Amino acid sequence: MAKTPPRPFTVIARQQLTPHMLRLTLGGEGMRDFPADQPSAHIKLVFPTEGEARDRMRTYTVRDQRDDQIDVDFVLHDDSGPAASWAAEAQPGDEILVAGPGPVKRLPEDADWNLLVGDMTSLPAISANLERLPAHAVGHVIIEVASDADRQTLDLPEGIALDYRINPHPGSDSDLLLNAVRALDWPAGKPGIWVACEFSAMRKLRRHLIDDRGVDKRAMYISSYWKLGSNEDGHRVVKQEDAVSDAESA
């Protein structure tokens, strides 16, 4: 994450995209020195907490960007954390501190075909990546959503097949995305692979891609965005432990 101080942003607009996805448009003073071309980059929303050693931060994605605004999409559910709860009540004129952006994680430009896999937490980054693909791109997109009504119409090349999988209880079925990827006919050529989802699902997908599909883990982006039963701080710990374990087993 960039070490620049958090920037003050103002809520410009809100839009309910689907039952479980809300978009807030942020702008104002924070855009004065916000870097250009950041769709799919991660940012951190900062919530100052009195009496605690450090501020509470939650990670989100820049879904889209214009000269004076960014869009940030929030997954809403019954047990939302501090950021999603704030977003659910946020109105134009409200303010929020935003740190970052961090590194942009994008598909390689020299892939013969593409595979993007994720759930609703990574849908903003997947969407931003799809919009950068050339018109001749081919491949597959597999996305887990909470309901049929949470399907979004995405801007993607004709050669990209979009497959939505429904799971009303996010995180409860770590095999759902894995089984969808297993069922794919694996094309020849160099794949461009981008995967982000719940922690347990990510680990299973990583093993399948490396062990069964022969993908070099250094040649793909694969990450967990959350862990069932953990807040972001707890997820960060297990993610770091997993990175060490994965490196040792390489």
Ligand SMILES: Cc1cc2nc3c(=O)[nH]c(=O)nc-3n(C[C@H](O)[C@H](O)[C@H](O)COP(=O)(O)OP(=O)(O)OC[C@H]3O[C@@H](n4cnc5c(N)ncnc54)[C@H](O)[C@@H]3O)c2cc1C
Second form
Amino acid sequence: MAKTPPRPFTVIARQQLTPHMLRLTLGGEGMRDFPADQPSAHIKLVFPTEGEARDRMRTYTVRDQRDDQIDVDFVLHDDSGPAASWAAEAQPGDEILVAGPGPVKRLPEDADWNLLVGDMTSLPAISANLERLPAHAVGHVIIEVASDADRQTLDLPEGIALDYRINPHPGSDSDLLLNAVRALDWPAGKPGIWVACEFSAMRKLRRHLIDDRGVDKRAMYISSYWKLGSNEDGHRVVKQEDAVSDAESA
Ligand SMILES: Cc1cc2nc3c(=O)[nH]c(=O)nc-3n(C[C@H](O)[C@H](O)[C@H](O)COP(=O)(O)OP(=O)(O)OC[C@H]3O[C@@H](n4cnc5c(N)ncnc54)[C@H](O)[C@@H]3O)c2cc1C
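Alright, leaving the form predicted on its own aside, put up the form predicted together with the ligand.
After this comes the whole thing, all chains and molecules, with the earlier chain placed first.
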């Protein structure tokens, strides 16, 4: 994450994309020196609630960007923390501090085919990646959403098959994405793999991709974006421990 101090942004617009996904468009002073072409990069939003700055900070994705605005898509989950609660109430004119962006998280450009797997928290980054694929790209995208109505129409090449899986209780079924990936006929050639979802689901997918599909873990992007029952700070600790034990078991 860049060391620039958090920039002040203003909520410009809100749009309910689907029942569990809200888009907030942010702009204002913070856009003055915000770098160009950041869709898929993460940012840290510092929410104007009580408490230490670190406890009020949550990680989101630049879903889209124009000269003077960025779009950020928020999952509205029931287990509300500061981010989902703030977003649900945010109105044009409200202010928010935004740190970052961190590096963009893009698919490799030299893959023969692509596999993108995620849940609603990574749908913004997956969408940004799909929009940047060349028209001839082929592959699969598998996304877990909370309801039929949460399926978004995505701008993707004809050769990419889109498979939505429904789970009304996010985080409750860590096999859902795994089973969908297991069922794939694995195309020949070099895959470009991009995976981000709930922690337990990510771990199962990582084992499957490495052990059963023979994917070199350095050749894929795989990350957990949240953990059922942990707030972002708790998730960060578990994620660091997991990275150490995964490195040791390699
Ligand atoms: C690199 C990166 C990019 C991300 N981009 C996005 C993004 O663009 N949009 C987005 O919505 N999220 C995104 N996330 C996930 C987001 O940071 C977490 O969901 C975060 O925990 C939400 O903060 P909160 O304050 O709402 O809940 P927290 O205070 O962190 O957690 C409170 C409770 O809510 C539960 N919870 C948290 N998130 C969810 C969820 N999605 N579904 C169900 N229960 C949940 C937790 O398990 C916990 O019990 C991203 C995460 C990372 C690491």
